[in-house]
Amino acid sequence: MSHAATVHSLWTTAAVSPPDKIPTPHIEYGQLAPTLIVLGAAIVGVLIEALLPRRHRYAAQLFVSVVALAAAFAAVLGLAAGDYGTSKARIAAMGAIAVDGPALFLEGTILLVALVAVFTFAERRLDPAAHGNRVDSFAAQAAAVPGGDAEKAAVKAGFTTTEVFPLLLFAVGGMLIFPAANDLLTLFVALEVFSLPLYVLCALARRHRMLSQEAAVKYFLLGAFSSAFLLFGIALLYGYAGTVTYGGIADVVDGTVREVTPALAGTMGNDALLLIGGAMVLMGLLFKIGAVPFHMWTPDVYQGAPTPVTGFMAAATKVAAFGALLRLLYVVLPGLRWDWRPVMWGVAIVTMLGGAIVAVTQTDVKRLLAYSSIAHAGFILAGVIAMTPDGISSVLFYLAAYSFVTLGAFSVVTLVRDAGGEATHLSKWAGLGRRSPLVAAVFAIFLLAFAGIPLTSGFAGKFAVFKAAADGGAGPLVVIGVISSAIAAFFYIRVIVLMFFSEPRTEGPSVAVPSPLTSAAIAIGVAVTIVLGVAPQYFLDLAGQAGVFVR
């Protein structure tokens, strides 16, 4: 037979072949609501910047940002009512996304935080107002190069950068999938989708852009090396176990995998892919979380970042950030734990004692909160070393409690101003307590938080944490815990102290009257703060509730 007559037959047996050969992908699209409603506003706010006109588009981009946030978060709720946490847990899309407890719990805490982020973002009466126009703390004109005739013409012009709530929006959508990824693919693709529009944002500072557009480089180079180790790391793991889905790797690691193929007997056998490739997942998500090999981006980021850009950063990529890690070590690598669960050990107690010693020496307020930060992640990674359900409950319950105090307190800070913009040096702090009480008192309230004073959501956060890990067999690292909280303690009663108890500086900041917005993220922050550290125990058996991973 001719070659032309060979690739004849093969069309006409395609033709002839029965049409259900190749699958239609199977959406639960009701399952995947949530991150569907926010990143299909993400590309509405594309359409409003390309569409509208300059002057109606802040408010057009804060009504669908708002209303999109609040409809997913709703979404949340409807699916954790109908027991989609619980009983209904199951994989969606797939096999790409899980749709049970965890995942559930860390998405609303996700989209509320996103929500009050969204206020800070908004805020239009801190700086004074330029040629008459109200201004953000975004930067004009981003492309506009600092200092330049082009940047003083955007100014003169009142333009802002209406942006970045798009750019929120994209980043919110990639930290929904980020916990709920159930293959490595998507998990790292919902890692670039969130990081990129993050890189964005922190160079959209509107003063000191320089040191804005510096962080950004900073953290996109750091970011683009953790998201390469990472990527090797899934090529590594699907080397070993042939399949990048969640379930398949643990099954392989078990070695209670079906059918052995003769590829798989091959590679199956190869411990050092599993160890090295493990590894490499774990340091891109260690970057992430900002624990303490991997650190050195937080602070520089943190303190060049737009003040709200900082808060919602530091909030909800560690929500996110947390989901992803407990669902790869406890649905994943749980037949490793006796080769990672030293390592995290180390980490941990690093990160808690590093954060917190390091943090000491700090004078600026956002730099000192980027340690606070790292010293907090190691405190989540003991409840994570717990290997307990416990343990479970305890980092989801830590993390809904500690997002808020953070965005309450870098809220705070962007009321604290100078001539020359927020006053984050930790001199020009001293005496606020005499010269404006309330933001003084609603600061020390965050900061008692910081350092797990009882009645605060803090204390009941790290008291679940230590807890569920000397339940799991931990109780060295419970010490160094309280040790470095000891630490920690000692810097955030200083900063209080400085407030209340030292005379105001003559030529010292003022604090700018915000408006209801940032007013209502404070409040929403303050009022977190008092209930989770008040009355625990509701949340606490949420927590406990969503505490199981589907597998």
Contents of the next structure:
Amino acid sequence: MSHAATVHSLWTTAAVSPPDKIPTPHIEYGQLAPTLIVLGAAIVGVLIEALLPRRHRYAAQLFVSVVALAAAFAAVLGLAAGDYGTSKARIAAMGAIAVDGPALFLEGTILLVALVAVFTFAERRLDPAAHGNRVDSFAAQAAAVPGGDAEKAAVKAGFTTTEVFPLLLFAVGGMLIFPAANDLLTLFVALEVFSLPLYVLCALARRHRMLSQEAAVKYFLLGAFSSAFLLFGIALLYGYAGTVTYGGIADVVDGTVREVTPALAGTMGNDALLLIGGAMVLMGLLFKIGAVPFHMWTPDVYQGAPTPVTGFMAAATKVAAFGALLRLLYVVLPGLRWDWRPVMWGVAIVTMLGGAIVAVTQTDVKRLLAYSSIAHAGFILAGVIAMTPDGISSVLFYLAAYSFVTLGAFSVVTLVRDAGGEATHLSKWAGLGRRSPLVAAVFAIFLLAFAGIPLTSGFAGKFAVFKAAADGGAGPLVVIGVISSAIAAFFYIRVIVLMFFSEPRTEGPSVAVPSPLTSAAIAIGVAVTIVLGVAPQYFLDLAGQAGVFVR
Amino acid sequence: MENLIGLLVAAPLLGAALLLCGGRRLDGKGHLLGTALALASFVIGAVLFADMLGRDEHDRALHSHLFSWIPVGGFRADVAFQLDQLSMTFVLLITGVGSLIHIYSIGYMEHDERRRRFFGYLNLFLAAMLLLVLADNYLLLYVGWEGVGLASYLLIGFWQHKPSAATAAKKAFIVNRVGDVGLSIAIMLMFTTFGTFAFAPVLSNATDASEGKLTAIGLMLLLAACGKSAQVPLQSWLGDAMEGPTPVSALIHAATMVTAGVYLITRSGAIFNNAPDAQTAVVTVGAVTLLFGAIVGCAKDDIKKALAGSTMSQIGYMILAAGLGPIGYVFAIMHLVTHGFFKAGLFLGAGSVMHGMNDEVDMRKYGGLRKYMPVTFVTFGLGYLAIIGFPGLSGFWSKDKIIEAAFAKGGTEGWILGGAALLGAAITAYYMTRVMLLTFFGEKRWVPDEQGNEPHPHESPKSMTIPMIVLAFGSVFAGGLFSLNDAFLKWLEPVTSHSHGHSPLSAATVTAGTMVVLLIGVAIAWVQYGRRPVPSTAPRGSLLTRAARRDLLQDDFNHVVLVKPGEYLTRGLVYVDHKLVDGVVNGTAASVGGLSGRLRKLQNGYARTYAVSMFGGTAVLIAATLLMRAV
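With the form predicted on its own in hand, show me what the form predicted together with its partner chain looks like.
Starting with the chain above, the whole complex follows.
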């Protein structure tokens, strides 16, 4: 009996003395309100799809999305006004979610970005009406085979994929949790919650559906691949620390561990687990921000996805993923900084240079912006590496500035069209400034902001991260950053030259007149770009106040 | 009273702003507005003057602090004004003569369609010059200094449709820039030496600084003065500046601009007093220029250019006097004021002549105009008598004092300077007599121009003659009034200090000598131009005459010494830029492009390749992290 009985007795022992009760989790609904509102609205959106007739869905979805995002933003403002960003910062939901300055700042940014993105999602004037029905950027029926009869029927019937709104809201919900996640499991769940809707959204383009579906599949495969790494890393870190909470792991790293879990006595404190696990978790996050060498999905997906989705993804995903990266590095792994800093130096350098160099030979405006976003990820990483409060606030500021420029730039891309839909090949943009000076000028402003020219938000942001990096002892990184900026400036300015100083092509694209929705999105982008560029101090101060993580 | 000082500057500045920004609405009455504001500034100046006279002579300086302009750490620049006797003298000259020139311009510019703009620039000129003389620190003075440069540029090039005017404006501006660099270096040196650039602390601590530093500051200030006051070697712009409308010439030569250099040196007296080498440089520049200008003035047939040479020469006297130190400061300023009257009068007279002669400037095509323009003749004649130093008239009192002071310098230096000043007086008498004879005496020599329009010489309108008459009064009486009971000396002495020096010659001897050379100069001119008819085309002339016609080869000198080497330098730099810099830049760009093309091929579209890249990346990440720990 000896062996079996032991096992049995273990079971029975467990059975004889059951745990008293599973404690009811204590949830601070007020402090989690922004996330809860968005996820609740997403569920309402699903119900709308299920219950409302087709013709009412668009208006209802748009209304619900806008109201929910605005309400969630108001909730963030309320929390910030209630000092939850500073003196009352705390960890809510049984240790799963942090409510602190960086979380609130990033949530606010994500919500505003999402709100503007909803405008571009809802745009229905750019594509010519099909069979008398106004259509948006999304496929009539996503499940129909491209070019098949079902698709034709769906187009004829005037179907539209209004599911994009709840998908967007689910993604936003995950993004809100991602930078606030305070344990690794919540981090992982949030990652999946926002990734899965994005995969689907990428596949929904109305035009070039094969390209869109290919992009979605690639994104999904590679995303799953990186998720696996992330999850494996989490497991290793659990093995190392016996806990998945950020604070708990940090304690073990610092050597101030409170109790040793008996079952993990053999592995706990094994630095190999820590280092390997940490690197894998980092990799999962670097994949999301599009850092070299985990960036290769970016151009393909940015190009294939419907442009409004690209804009949203490029802006909001980056904000969320950088938020999570900051928290991981500053809360969990600060004790390891001498291990990960040199590695991150390397990642930042190849990201900045790689993004900028490859962008030089791009001929498609969406791919160009994708590589530009890679280079920018490198610049932001320079601020992350600073490991100072200024580093945090500069990254927060940069993210806010960058996301609006990105969203605005992609919105402009939706306007320039020819018979095949959006005319994204750069040769078609030649002479745009002659025919549509306003649109070209707006795009030029965004490009100048990307290039970091003074009086745009890009300059203020770049200056802030480089200054923080230099103060944090990363001078060489700043030098490389400036060199990359110079390379990057080349291809931004080249587009401006192309638009304003080249002869227009005779069969060139035309600029569609958008509805007030897209106009508003672009106008907000321009306004934020210029305000943050001309008078950045208030927002820098705001980011500075929000620059302390709770642990 | 202090508050009024700001208004002195504000009135013309307001005028400039209104006239230049007001648009066409002000086309009709704008010139009257500009003139009224210039007069307003003069009235304020007069009120302040009366107030100043009412106070004890050691308690006359007023100070008005407007606001801190650039307070950064230990660096402090204020917008603050200082009105003492020296500034007051300039204020009255600038606003007084300036207002007369405004009034004159009402008539002179009557038919110019850009008249409003002209008066706006005139007001700007006054405002800048007032700022210059009222500033209580060198930095604010520099603002006025640059403002004067800007206004002169705008006015000299006012008839921008004439390429020659545009070129002249550029020339004036660029030559002035050279001087401006001197001033800015001087200010920087002051800041490093004294830690401030306010007049009071700099000048009262001047004795503490080493002589070397003071000499450096002094030489840089001299360079600045050379630029604005058209002294050798930065004199070349003055003659060309005659391309501007004649009232502008009067303003530049009498009330503003060229007097700025004299002001700067006099104001910085404490620095020069302690830097003998710099003073030597100043008197050398002054002596050379007074002869240079006089010789140029002899050869010119263009009435305005002859007068321009004369200005250069007269300013040379002032610089010479200012370089003499306390012996000469008062007389430099006194000559500046009397010169302000008669030179303004002469220029306005010249303008009046041109007005009546279809804008002809060649004196060889004048002749006998005294019958046609009696008022112009009389006022111009009085100005002429004043400038040559006819006994009893303004120029006599002030120039004589400078010659005396030059001898009083003592030693060989005194003899050389005094001799130069005497020689200058003789040449002055010669060329001014020549101008007078060519213009107003002899036979009429005018001919129809290319379009066949015969000039009909006539007297100018009242708005032009009245300022000339007022200035003629100044030309006649100002010097005498100033010298009465040494009034001007006592007025300025608290600011500039004064010493008599030790003249080897008695005052009477010097005066007698001056009279003799004056008579010689007039006599020679009479022999050449009064006794026999004047050819209406200039004879070939001697080598010196030909050189003087070309401004003693100043432009050729600049061309060979500065322009040519400059061209070679820029060509060399362009070559280096093309071959070396561009080569590096283009090479870098090409290699980045090539690298980009190669890296791009990694992006082949296959998810499996991407996954391998991610896998490899993760492996490197892990390996690097472990390696860091191992190291």
